[in-house]
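Next up: just one chain, as structure tokens, the form predicted alone.
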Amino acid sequence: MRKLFQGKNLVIIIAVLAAIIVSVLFIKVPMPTISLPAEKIPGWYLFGMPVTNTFLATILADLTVLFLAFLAVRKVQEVPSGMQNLMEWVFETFEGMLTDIAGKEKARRWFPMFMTILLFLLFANWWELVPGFDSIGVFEPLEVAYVNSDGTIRNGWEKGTFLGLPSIVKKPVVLTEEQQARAREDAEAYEKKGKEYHGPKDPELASGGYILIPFFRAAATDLNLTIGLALISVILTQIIGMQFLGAKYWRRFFNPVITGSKPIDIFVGLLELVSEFAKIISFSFRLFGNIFAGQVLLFVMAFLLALLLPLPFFGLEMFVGFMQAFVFAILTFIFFEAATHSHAGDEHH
């Protein structure tokens, strides 16, 4: 016990305590906005559609994968080194694992899809840990209500709590007819000037303060992305099943031969059909829930203690980011492999 408070150990303990004191007294981290849907970046449109921060993060993850691929193949050598050596090691490791699961032919056939999903989700999840992500963006007025140019009124931002901590949340807002009329006049005035309308400027309609809309936010915290990937996985599973088994593939859902008892087999077939749709839900919400929860966890830890406390959670999120990418990719591969086996009674079960 005495050695704990001597030499280098004592210096480390004093440094940690000093960092905690400085963090509590002088470094005040505001609680970021906890928003379930992706935020639209004001004034940014692509082909007439608003651009969200998760969309920009998705493009960033794509560019990262392409950039690493370029670095790996720009100077291909017979004796690999550097990035080529690293990528070859990664590819050979996963290819060997997939070969053990489905055999060499199937592994090589579906390996590109597996690695595409794995690398894309891996960097999409890890970009969340880079300083500036979720913290650099544009400020917008904190509003009680937001009136669109067509006169419709949607929910606005309001000061509140999240998990018992002070935050900014979206809540339903009821305006009087007089307030709605003034807000519509405000929107029409902006429209006549040719400017984009970003909510009411009337003091009675605004609660004061500002909200930060970050340019980037973890791509997998947008259900549009996770559901899209889940749909790709499930639809490709059906296509692969048709390629290997033809029309006989559909017997697994409507006329399987598993137990030999017709009523039980029909019931099992219906369960198989329901499970195909359930894959979309489980795939999308597992990935979304884990990454979104990790993002909130990092917010809260930095809010409680800006220095030192968030560090172990960054390490945890690195592991979670890899595991979620790997689980999504490997389950997709396993579904592909399972779709190549018939339930028509001509195989041994």
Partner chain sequence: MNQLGVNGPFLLSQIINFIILLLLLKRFLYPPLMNMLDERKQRIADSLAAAEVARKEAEEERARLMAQIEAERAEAQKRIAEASAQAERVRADILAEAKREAEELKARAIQEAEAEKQRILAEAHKQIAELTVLATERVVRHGLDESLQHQLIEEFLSETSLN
The other form holds:
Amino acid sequence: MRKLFQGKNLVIIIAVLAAIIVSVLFIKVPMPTISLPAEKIPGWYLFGMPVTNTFLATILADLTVLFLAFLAVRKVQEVPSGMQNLMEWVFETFEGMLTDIAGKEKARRWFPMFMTILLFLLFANWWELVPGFDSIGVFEPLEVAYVNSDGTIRNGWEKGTFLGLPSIVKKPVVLTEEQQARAREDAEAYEKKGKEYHGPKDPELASGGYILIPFFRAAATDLNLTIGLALISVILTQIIGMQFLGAKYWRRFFNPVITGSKPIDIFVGLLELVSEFAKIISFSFRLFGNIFAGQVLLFVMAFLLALLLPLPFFGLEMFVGFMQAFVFAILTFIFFEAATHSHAGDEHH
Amino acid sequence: MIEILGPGLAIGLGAIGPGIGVGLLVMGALQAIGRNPEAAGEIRTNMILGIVFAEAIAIYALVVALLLIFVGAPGLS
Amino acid sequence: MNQLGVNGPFLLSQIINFIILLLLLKRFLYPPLMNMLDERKQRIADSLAAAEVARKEAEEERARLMAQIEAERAEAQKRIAEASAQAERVRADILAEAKREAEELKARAIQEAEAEKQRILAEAHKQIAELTVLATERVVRHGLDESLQHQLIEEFLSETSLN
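Here we have the form predicted alone; I need the corresponding form predicted in complex with its partner chain.
Every component of the complex follows; first up is the chain already shown.
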């Protein structure tokens, strides 16, 4: 027991205590306003479309993957080194795994799909853990982002500074009932005219508070990305089923022969059909839910105690980020594989 | 009050089943690995897949909770 | 769906984004590395096969050399055995010869010694007889005749048994 408070240990304990005291007394992280849709970065447009921070993060993940790919194939050598070595190791490992599942030919055929999903989602998820990713952005008056077209209103924060940097560290601003009502009216007026609502003109409301719109936000916390990927995966599954089984593929939904009893078979076919749609939902919301919940978890931990406390959760999120990318990719592969087998009863393997 | 309670109950109750399911899955997988350590890799892969399917149920609960928070229940303002 | 942030253009842009990424990687990343992996696998298999062949050849060569060495060793063994047998024979011959010569020498020496002895004995016999005659003559001086004298001498000689 005495040894615990000597030498290195003592230094560590003091440092931990100091970090806790400092974070309790001086670093007050605001509880961020959590929004389900991706925030649009004000003033940024691409082909007439507003740019969202998750879209920027998607591009960032793309660039990361492409950069690593460039490093890997820049100079392909017989004796690999650096990134080529790493990539080859990754490819070999996962190709072996796919071969175990589906055999050599199919593994080789669908490997690009598997690996692209894995790499893309892996870096999309891991970027979230980079400091500054979720915390550098622009301050916008509350209304722009938070009075939606249906009049929903959320509270913002006052502008302040932290260590000389602009920040929103003060207590939240609460709009009065009257102000909220006025904002709602404003929004309705805009909706009637068919325009997108960008906040009230009323200066009193415009100074109601600020929120931070980060430039980047984990790409998978945008349902557009996850639903898009899920759609690609499920649609490709159907295409692959058609390729391998032809028109017979559709029999599993509409005219399966499994038990021989007609009503039951029709019911089974219906279940199959529903499960195809359920796949889209479970694919997209699994990824979205995990990453979104992870993001909120990190926010809350930083809010509770800015230093040290979020650390283990960063480790957890790293694991979750990899796991979700892997699960998305391997499930896609397994569904591809399953689509090539007719279990409608006309082929007995 | 119900606006706060609803999503909380949705995810809280919805996580019970998957929690038990994941526990059972890991229990089975660990026992299998204990009996047959050579097959650890394959068992682990299948365990993860099973966990993912069990977890999907919790995800549905999460979706409902999120819908309740951000979209709101019809009939409640 | 709007409150969840799902809308058409964003969805489409994400899908297109992923497809572009997929095509890019499919075009530029996977083929070179997978080919490299295949090539390397093939090369390793080839060189393993070649190594196996070389090993077999070496094995055969070694067996052949071993057999040769064995044969030579047997030959040498035989030669050594022959040589030592011959040496043994020669030694036996020499020994026998030497023995025979030694025997001969010994026999001749014995013979000569015997002859010498006989000669010396005869000489002594004669001289003793003469000395005895002389001595007796001096003692008895004509007392005895010649024939009696000889008789006495003979008796004396047989009694003294100088033989």
